[in-house]
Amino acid sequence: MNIRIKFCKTGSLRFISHLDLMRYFQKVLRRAEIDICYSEGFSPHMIMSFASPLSLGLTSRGEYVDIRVHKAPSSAEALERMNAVTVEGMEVLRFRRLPEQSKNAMSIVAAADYEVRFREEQKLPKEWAEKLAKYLEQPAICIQKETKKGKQEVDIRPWIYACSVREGVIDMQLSAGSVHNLKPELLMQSFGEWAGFAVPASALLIHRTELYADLGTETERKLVPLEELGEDIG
């Protein structure tokens, strides 16, 4: 049986690494006693999969780890069974059974909600709303990006789909997951670059709050948050 199971992850866990994440997590699942599977061979492991690891200093409500199981308890007794053994800053938020033939969250994952915040300490031009509000209007956002063969200048504006300020506030919504990844950090960089003032990741406060799938056409996109795609066990 398939389960994806979502998470928050705040406080002081944004300062652990994803592969600390990941082992912390196996802790919990053997403590919450969830008779998970593991993979056969010399070294056996349980068989789970992280849809999209988090930066290091960023902060979610929605993460997702896919695992699968002999046999799964219904998803509240498996919620409080989790809960009561995870630490502060960690909450599991949903335990849902997916379909058979289901894909892993992470060949699927196609976009990601954030909030951005600057901290308060970070000075900045008291019109930079309005400046956002003009660089998204651009039709075209050129940047030079990192990739395995070297840096190459790409066009990011079409891995923006929604960018908006609410009261001090950035909401975002990105292209994310293996084929376009594009981070906020990236993004307010290169705002930086063009509005004419410096936007460290450093002064930035980022928080994940949903990652989705992209169920819809080459034409036309359909984004469907993941736990949309399992069903709880009663």
Given for the second form:
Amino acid sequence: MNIRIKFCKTGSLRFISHLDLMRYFQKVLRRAEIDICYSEGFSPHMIMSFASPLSLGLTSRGEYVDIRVHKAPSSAEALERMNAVTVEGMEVLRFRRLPEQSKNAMSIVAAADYEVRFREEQKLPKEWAEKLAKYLEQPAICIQKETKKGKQEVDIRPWIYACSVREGVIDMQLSAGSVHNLKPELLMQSFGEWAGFAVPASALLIHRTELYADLGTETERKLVPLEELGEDIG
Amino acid sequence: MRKLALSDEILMSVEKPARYIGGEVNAVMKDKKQIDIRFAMCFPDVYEIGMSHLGIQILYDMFNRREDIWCERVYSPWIDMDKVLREQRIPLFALESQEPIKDFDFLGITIQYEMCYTNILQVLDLAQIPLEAAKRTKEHPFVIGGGPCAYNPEPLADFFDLFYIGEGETQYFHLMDLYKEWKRSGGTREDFLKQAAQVPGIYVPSLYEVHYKEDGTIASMMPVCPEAPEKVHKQVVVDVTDTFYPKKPVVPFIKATQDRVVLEIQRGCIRGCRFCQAGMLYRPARERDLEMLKEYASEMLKNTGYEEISLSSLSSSDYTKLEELVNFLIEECSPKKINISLPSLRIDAFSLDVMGKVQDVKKSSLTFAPEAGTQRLRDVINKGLTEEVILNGAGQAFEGGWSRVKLYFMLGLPTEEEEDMKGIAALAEKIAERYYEVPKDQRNGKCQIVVSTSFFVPKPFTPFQWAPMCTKEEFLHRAYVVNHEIKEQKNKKSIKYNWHEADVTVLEGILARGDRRIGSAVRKAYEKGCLFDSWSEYFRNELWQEAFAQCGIDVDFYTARVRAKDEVFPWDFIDIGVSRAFLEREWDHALHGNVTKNCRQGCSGCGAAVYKGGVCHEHQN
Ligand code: SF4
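Could you output the structure for the form predicted in complex with its partner chain, given that the previous block was the form predicted on its own?
Then the entire complex follows, led off by the chain already shown.
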């Protein structure tokens, strides 16, 4: 049985790297005595895959990991058991059964929501919000992006699905996953360069809020939060 | 939510910020308003090393069981963080509360190896606590040292208010109660130290005076007040079953060196190898009860979520119920895919059988520690491992599919001759030849033998405490002899040779048997920039040499000199139960190549029977 787990990673856990988070999560599953499946072979590992690594320093309330289990307790019980053995900064939010034959989270991630704030000490020109709106009005936003083939110029405008300012917080929905992964830091850096003020990554507080799959067609997106592809176990 | 001591900007600018944030699974948080004593427990090395240390986990758990004490952890900030804390004058803080340790009641530092001495000064310095105990006031914590290097605390005497000699489980609560009373009484710092000096096992260096002879050796070491005892007695946990052991050890987020549950099955060792300090310090050998170990193994695995458990002891094969314990672990762990690691096992039919069950034979290697290349020298050091036993064990293993062997030796042992050095190569060659006796279709490719040599450092409280140590040049010459000889062997392609660095060994030798006068050089070396001396990439021998020269310290006096039988040693004021007469007898036996029985074959009357427990009393129950 495949299970999709949704969790948040906040507070000081933002300083735990993705690799360490994976190791941490394995221990949570063992402490909670979730009956997880292992791979075959002499050094078996848990069958689990994370949807999308979160960069060091970022927080999130929309992280996902898929696991395979022999048998599962009810969703409510699983949440209770896991949350009893985790630390401050991590809370498990969903524990849902996936339909047979469903694809794993990593392969279907298509978009992500972020909330971006500036740190208090960061001095910004007053009119930054208006400038951001202007910046987004451009038909194309070309930046230099590191790719496997070296530096390449790419247009990130099509990957910005939404971006608006609400009481000093920038809400953005960006393309994510294996096809076009646009990081909010990169967008903010490009904006800063365009507007003529520095936006170092350390000036930003970035909180991921959701990850989506795209169930639409080639021409029309239909983004669905990953959790909605599974259902609670009664 | 907990507020961190460091800003995001700082944490994002250093390697592995998780070293500094605390908040790990099983870390203990308390309300500081309900607390009488705040204790910072420090391992003066980087987080991943410090978090791997069992002793701290035991004491952390023990202290935190008391409602009036909050014990927190602190480690050496790594080089990058060290720089930030210095530049921005941020006081070093404890991981749990993230509050400066200079405001704590105690700073306890475990001293596991000599190469951490400059890191001790770093911790004090970054904490903004005066380096010299004499300069501390009522505003500062009491700095207390423990661990194996506390058995010769003299090189660090200037920097510590107190030392705890022995196993922490026994007297700490007593000391804490005295402290609470003292705090209430409003007495002076000295008042507390004088009271503490009367607690068994506590040594207060400022209450003693050392006088030297003209030749530089010690004339006498005497207490300066009636409260300080002439002898400080090592404290021992007699019953290692009914005692403190953590069921919920702290589990780091980042990978520590020891990334597993550690189950200490026994303390001490019955063997009596003459070079081994731990073997003497932790006498008598004491076993934990099998049922206790089973219970703790299950609970610790459940509470940590670790995927591996390791047995810990100086010589696991000597644990009398090892077979039952290992069988229990295999049954318990295999359905949960938990690995079992069994270090320090003697290679025999039983251990090969077990290892075949718990590891991938093709990937794992056999480990032998003959320590010396010939039987003559192995008799000198009382290492009861014979060539026959090694070749038999290796042969059985090769037939079982093993092909990798690790061999550990020491160079520079007392009485070592060229023949002994060459014997190392000869033994490796015989093992390789034994491998190629296995029919080709039954063996697993080529055999790989890795020979490693470390250089011998004579340690206090061993039969070799009188022995001279080689110079750096002599050490390197001996490694060269071994290397050259290995190249002469028929199977040289199957044998790889590594040797340890010589500079750092010589320094270890000075600090290990040093006296109070060494302290000034430790401080000078630290001021010159020495730090993380155990990390070869950071070890700066030239700065240490400058420091010794400037402090007028003659290195050879501490290392190369033959010590007279009746010389007063800096550590003589400590009584570890094992008598000086026994050590002296053993030194004689060594020079004559006489072996001494292990404690189970027959008691040699070392003196440790005074503790009324462990192996010395096994036959009486
Ligand atoms: S008194 Fe005898 S049995 Fe006890 S530790 Fe010493 S030698 Fe071993």
